[in-house]
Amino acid sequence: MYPPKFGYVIPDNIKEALEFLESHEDAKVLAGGHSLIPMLKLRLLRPSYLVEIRRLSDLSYIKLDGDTYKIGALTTHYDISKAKIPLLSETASKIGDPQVRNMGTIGGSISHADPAADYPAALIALDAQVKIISTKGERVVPISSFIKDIFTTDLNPGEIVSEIQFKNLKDYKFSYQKLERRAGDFAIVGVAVALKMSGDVIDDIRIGLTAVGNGPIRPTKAEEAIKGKRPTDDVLDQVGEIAMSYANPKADIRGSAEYKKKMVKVLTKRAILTAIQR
């Protein structure tokens, strides 16, 4: 199908996106567009002007700051693959196929806020923050806000997200495990862990969840349930019982919502134990 007719704007910089943004509340930001244009295509869409923010090199970085990790929004999947970032590069490197990953962004994954994405699993296990900028000036947001429903995110008319920002972790083990259909589909589930050991014992331990509910899960509880803990047999299936009952999936092609919720369990198992064995 074809997408809807739309205007077409490249701004030379930030400050004319922004600018222009502000003035067209309608218009869309087309960023690597593998998000957007599918929507477009299917007519869910029918924004009056695309704004092409790609080519805005400011926007397209990997910093390390002290002991803050700093992502620029244009920073395509592929770069952080390659960046070895703990457990955001392990997540970009599982996401579609080489095409998607060059083309991608973490800005627009995010701010698409498809409900089985890989990132969230792992900001949200990272405590990510969410830097948005407008005319207006700049806020940060956690992802555990930003990420307000299917496809609904805190982004105001005028604005866009700017920056991705968590803490590095020093010392942590990091897994993502993702069940899919096929390679480079979306998540049917994908668990993110990281995890701190002191001996045999976890001393600190962060879980994120994807594609089972609205938006990315963090099951704290879960996390407590281990902490302080040797992780045997009994408390890993304790931790992934725990897990397995925050998730609220939905049955579609992909799966059953009764098979979705013990793939929770079987995940959170896995995702910790490749963890420590790293």
Given for the second form:
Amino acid sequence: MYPPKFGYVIPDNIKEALEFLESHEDAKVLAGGHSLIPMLKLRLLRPSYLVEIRRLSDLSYIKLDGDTYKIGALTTHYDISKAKIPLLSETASKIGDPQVRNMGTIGGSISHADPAADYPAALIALDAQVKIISTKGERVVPISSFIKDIFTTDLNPGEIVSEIQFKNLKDYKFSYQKLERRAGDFAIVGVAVALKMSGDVIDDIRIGLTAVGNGPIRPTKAEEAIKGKRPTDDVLDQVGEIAMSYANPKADIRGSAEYKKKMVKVLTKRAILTAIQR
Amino acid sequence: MKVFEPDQKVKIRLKINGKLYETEVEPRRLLVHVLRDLGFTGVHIGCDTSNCGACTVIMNGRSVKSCTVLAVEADGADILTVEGLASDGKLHPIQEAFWDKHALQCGYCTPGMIMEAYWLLKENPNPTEEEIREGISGNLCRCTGYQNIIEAIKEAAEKMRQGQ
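Moving from the form predicted on its own to the form predicted together with its partner chain:
Next comes the full complex, this chain leading.
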């Protein structure tokens, strides 16, 4: 399969890339290309130009600035999976397969906004912020408002994601549970959990759901239902039920809506128990 | 900044298995096609949708699916294909182990499988069976049921650790 014809731009720096994007609204940014190139092959997109930013190394970094993680948009899933970042590294390690993780980038993944992508579950649980740049300057938006709908983000023409930021959840235990049909597939349901224990009581918890709505979901009422409590079977059942009530999945080749909803309950409980046991 | 129009040919240089190649490509040309046109037909096109891994090569030290990389993106890259593994007429330990353990039937997935195993063992010279299974999860084999492939990678790992 050949992609359609497009022009190709190799900027020397980010400024040049942004200027070109500003003046060419139908150009697309090429980062790792592992969502974009398959879409081009299927002719779902016909951009005038691809602007290659993958090799602009100043957008590939992982920094711990005080207690805030700052991750450059062009950091690959592989690099993130090896960086021992609470919750996010484990989530990155479950994306696609090794070859995909070697090329795919976090900025590319969230800009593509596939509703079944893995990162958004972790990022919404981490209260991540997305830094967006353009020739006009920069702005920062929370992940919950960055991903607006299926394959739809808050990015305006001429804007690109430059960085993801979130607090280091240093004393938290965490788990990302992904239900998939086969290795390397998109999630049927994905649940990310980070929690902090004090004795045998859950002091704080953050839950993120993916693949069960138009974007990631933070079931805050489920979090409230377990905070300050011991994770007994009854409490876990209740948390799972509430998380399930937030899910609004669509039936597709990966399962019926009813099945996916029930799996939210199962995986939420599993993620909490796995995190506690770590 | 370089700007190439859709029909404009882009001159690219690739170092493939240690030798430098120069060629001209349209921006939309995929790396897998360029490699095959240059004679590296061990790089297979299987699914052409980033799923099967038959087109796996090592690019700048990391395994990639060359059907999902544009040739222009690979300009200046160092690429290793299955043709570059044997040296002085002697098969690479991974190739030998695939032979010894009968880790192939039709052989279509084999070059990609071997290249991914090559990268896996560079990353992790002593993988558990679980890690091998995860490591080759991006490579599909329709014949073997994977069992002998896993045995072969185990054997190769052991031989490579012993420096044979």
